[in-house]
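To begin, one chain is listed below as structure tokens, in the form predicted alone.
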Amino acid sequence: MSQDLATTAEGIEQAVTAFVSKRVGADVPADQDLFESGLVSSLFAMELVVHLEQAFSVQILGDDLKRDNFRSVQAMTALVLRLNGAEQPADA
């Protein structure tokens, strides 16, 4: 992944979709709970955990291993974003 997608919102938002369309063999909107509509186990939220870490280079420890960190995939990508120093704007 190239550096500025692994950087901006939006390309956080796109990659972090595509890997869980894939491994769900569904389309995921970015909106969607994943736990609430059975999409994510707990093992792959394991899965997801370490994808992040490996694709974005960050480390998710502690208190940012909450499920709500996970729920969603505009969730994840405000994770990411936030572990990187880019915070979101309050309107976003």
Given for the second form:
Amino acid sequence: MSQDLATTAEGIEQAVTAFVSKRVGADVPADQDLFESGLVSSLFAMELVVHLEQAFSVQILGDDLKRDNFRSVQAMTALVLRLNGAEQPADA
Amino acid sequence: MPELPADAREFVDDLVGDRAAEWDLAGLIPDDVLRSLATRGLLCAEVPQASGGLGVSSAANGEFTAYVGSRCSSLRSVMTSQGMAAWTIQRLGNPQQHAEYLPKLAGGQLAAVAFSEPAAGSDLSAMTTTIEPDGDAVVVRGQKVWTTAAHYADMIVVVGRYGSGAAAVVVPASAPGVTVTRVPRPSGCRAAGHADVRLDDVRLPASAVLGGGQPLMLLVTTALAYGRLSVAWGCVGILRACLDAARHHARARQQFGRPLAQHQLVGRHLANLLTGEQIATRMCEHASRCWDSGSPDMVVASVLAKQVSAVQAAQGAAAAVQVLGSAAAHEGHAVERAYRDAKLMELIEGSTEICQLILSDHAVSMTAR
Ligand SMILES: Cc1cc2nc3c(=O)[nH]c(=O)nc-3n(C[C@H](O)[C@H](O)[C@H](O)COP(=O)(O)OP(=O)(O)OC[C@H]3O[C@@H](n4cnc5c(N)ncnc54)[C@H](O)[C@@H]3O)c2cc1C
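After the form predicted alone, can we look at the form predicted in complex with its partner chain?
The next block holds the full complex; its first chain is the one shown before.
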């Protein structure tokens, strides 16, 4: 993952969209609710966690594992941006 | 990545020796055996060095898990629980909690993980244990069953409902309100210290809560991912022990004027055992590689490895009993233990059927290759 991809909102959103779309075999709009649409199983949710960590060199621990952070491509993008910006993993 | 200490296997050999049968019959592993492995960090060798652990790869720890499993599945079960507790704390805990708990787990304390309840076996969504905030504290109430290693554990990682989601909470076994009652005479992994754990208004500081508010099934999937791969490697160990016993016996024992191995129907058992051991090993190696490279495939690969290895181990152990004949028909014999232990591996951490359901879901949802 290049520096831009890992740091700009568009770059992150594109990369996450590509991963999710490939995994579910359909185009996934960035604001689509993945849980409501039944696209995400618990297994896939954990795959998303591991993918985001690996692709963007972040650690998603504890409180950041909540469902809302994975609800949509937009939510995941916001999570990655926040974790990338923060010095320490947010865990409060 | 750091390597396991070069003498890790020798250390296990010295500790276990030929005592696994004795432990199986007694239903207990001596405390000093567990403590000396725990003190060296060998029961959860993947805990990062920064947290006081050995920090070895999943692949290295997997091979070590298989080695322990080939000697004693009860000891390997304790290892699985310890590693799963550490992984759950690593995954769900914050940095303060990592600092609080992980060095203890890598340094001599023992842990167990409790999901199952009387009415929540395969269907963990039926869990009723609650973790309720109360000021600076939380109160834990519920009944857990079949918690491996709980009899030995200093801390029990308990999964329960928390608000509209779930959390795990680290419960000291000595906390007021905790009652640990051994499962009487389990049929396999008999010395693994399985116990039912009652939690009667157990009051703990809120800092003992790991995460909190995650969807229950995400939390369960997360914790079980480690347990599944560990069990899978343990099953590789069972297969190796069975293959070894069967091929030695088939070479040495003569019937109808030649070694058993020269009777083709016996040879087929040996071929199947070797095949099973190799299939299970490759599945586990693949899953460990996914873990070590941080691939999202680690989740599915762990389910696959568990599924394949547990089924192969149960079949392989049955074949080994057949090859050994009456030689294996002694309570506590390595192959007889393997037969009892392996079957239980098809029930735990997602039974064979539950793994099949997960895999069928995956098959339906995955994209064409
Ligand atoms: C040796 C051992 C160690 C254990 N260690 C732990 C531990 O450390 N921590 C912990 O929390 N728990 C532990 N357990 C409990 C274990 O996780 C459960 O036994 C397991 O989840 C299965 O639940 P159950 O026994 O209630 O069986 P059930 O859920 O009642 O299932 C019985 C049978 O029905 C099948 N079945 C159920 N639902 C379905 C379905 N939808 N479709 C098809 N088949 C289905 C199952 O596959 C199984 O074959 C342990 C159990 C054993 C035996």
